[in-house]
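The chain that follows stands alone, in the form predicted alone, written as C-alpha cells.
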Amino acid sequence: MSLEIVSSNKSCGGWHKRYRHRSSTLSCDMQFAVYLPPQAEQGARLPVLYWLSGLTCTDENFMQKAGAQKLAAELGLVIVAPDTSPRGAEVPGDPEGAWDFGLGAGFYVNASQEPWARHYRMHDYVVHELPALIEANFPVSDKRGISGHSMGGHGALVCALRNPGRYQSLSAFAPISNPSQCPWGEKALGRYLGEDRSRWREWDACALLAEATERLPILVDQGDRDDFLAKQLKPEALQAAAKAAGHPLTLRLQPGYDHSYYFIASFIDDHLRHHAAALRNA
C-alpha cells in the first residue's frame, strides 16, 4: 500500500508528517499524521499511540493545539492521528449539512446501513488497516496504546473493549461515554446501524463495560465546565458501569476546565505519562 508525504515538519528534536493513502476498508483516499519522536531515527521500534479526535475535525487539531510532541519525545512515543471519518466526493455526508452526522462525525463504528455501509467503517480503519500500515512504513513496534477526546474517546473506548489484547493502554478526555443514551450517539447509532437498538450496544462503552472480558485500566478527565457535560457525555454512566463491572477506571473531574483544546493541552502529560507507562511494561 503507497503512502503519499503530504507534509513534513521537524518538532522536539523529532518529525511531525502527513500522508494520504487509499483506504480499502473505506473506499476512499484518506490522510493521517504521525509524530516520529527522535528516537526513532536512531533504529528504536518505538511504541504507538493512536489518538482519535472528535466532532468536525481532522487529523490536525490534535497535532496543532495539544502540545503532546514535547513529552512524546522525551518519552519516545509515536503518535499517530487518523481523520475522524471517511472524506471525498464519493462519500456521502449528512443530507442536511449538520455538523454532527457523517463528514468529520464517522462516530468510529462499522455503519450496516446504506448509504453509509460502503464507507463508514472507521472501526476496522482504526483498528485494523490502520496500524498494519503503521507497522509496515515506520520504525514501530505492536505495542498499542489509544486515546481520544469526545467523540474520539468514546471511539477509544469501543476500540479497545471490543478488542481485548490488541492495546496495551487506555484513555480519553471528555468520551461520549452512553452513546446509546444521548442525542448524539441516538442520531449517529440509528443512521449508521438502524433502529433496532439492540445492536447499538455493541458501540456503547457502557454496555461494553459490562461483558469485557480484559481488565485494562482506564483514565479519563473531564472538565466540570463543560457545556456538553450533562446531555452528551454522561460520565456517570461510565462510573457506574465500571464499578459494577469491577474494571479499573480513574474518572477526574477537573474544576473549571470546559470541552476544548485548552483542556487537553492542561492535562496531555499525565496521559502520555499514562501510556508509556504501560507500554514500557507490556
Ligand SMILES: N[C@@H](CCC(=O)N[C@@H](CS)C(=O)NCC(=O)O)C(=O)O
Contents of the next structure:
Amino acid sequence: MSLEIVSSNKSCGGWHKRYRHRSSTLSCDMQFAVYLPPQAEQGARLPVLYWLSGLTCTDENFMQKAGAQKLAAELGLVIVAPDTSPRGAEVPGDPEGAWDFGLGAGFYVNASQEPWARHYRMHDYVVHELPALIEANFPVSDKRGISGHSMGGHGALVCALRNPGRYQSLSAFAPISNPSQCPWGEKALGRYLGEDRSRWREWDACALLAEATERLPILVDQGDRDDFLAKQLKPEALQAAAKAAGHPLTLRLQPGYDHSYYFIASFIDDHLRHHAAALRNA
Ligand SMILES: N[C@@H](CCC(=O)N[C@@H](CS)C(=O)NCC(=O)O)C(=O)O
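So that was the form predicted alone. Now I'd like the form predicted together with this ligand, please.
Full complex below, order starting with the chain above.
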C-alpha cells in the first residue's frame, strides 16, 4: 500500500501531514491526516489516538479547529484523523443530496445493503486498514486510543466496544449514543444495514455495552446547549446502559456549550490527557 503526500505543515514542533492512498476496504481513494509530535523524529515509537469526525466533516475539521497539536506535542501523542466516508465519483451519496447520509456520513458501519455495500465499510477501514497503514509507515507503537465527535463519537464507542483488546483508551464528544433510536441513526442504519432492526444492535453503543467483554473506561463530554442533544444524541441512554452493565462511564454535561468545535476545543486537553495516561500504562 503506497502513500502519496498531499501536504505538510510544521505545527507545535511536530508535523501535520495529509496523505492519499488507495483503500482496498472502501474500493476508492482516501485521504487522512496525521499529526506527528516532535518525539516522532527522536526514534520513539509513539501511541496513536484515532479521531473520528462527525457529519459533513473530512480529515481537516478536527486538525484545523480543535487545537489539539500543542498538548499532543507535549504528551508525545500521534493523532490520526480519517475522512468520514468513502469518496469519489463512483461512490453513491444520499439520493436527495442530504448531508446526514452518504458522502460525509459513513456512520462507521460496514454496509450490507446495495448500493452501499461495495464502498461503505468505514468500520473495517478505521479498525483494520488504516491502523495497518499507520503502523507500517510511521514511528508508532501498537497502543491505540479512539475518540470522536457526534457521528464520530458513536463510531469511537462502537469501534472500541466491538473490538475488545484493539484499543486501550476511549472517549467521545457529544456522541450519537443510541443510533437505533434517533432520526439520524434510523435513516443511516436503515439504509446501510436494511430495515431489520435486530441487525442494528451490533452498531449501537447502548446495546453493545450490555454484552461487552472488556470494560474500558469511557470519558464523554456533552454541551447542554447542543441543538441536537434531545433528539439525536441521547446521552441519558448511554448513561443508563453503562449503569445497567456496570461499565465505567464519566459523562460530563457542560453548561452553555453547543455542538461546535468551540466546544471540542474547550475540552480536548482533558481527552488527550485521558488517552495519554491510559496508553502510557497499557
Ligand atoms: N451541516 C449541518 C451541521 C452538521 C454538523 O453540525 N456537523 C458537525 C458534526 S455532527 C461538524 O463537526 N461540522 C463541521 C465543523 O463544525 O467544522 C448544518 O448545517 O446544520
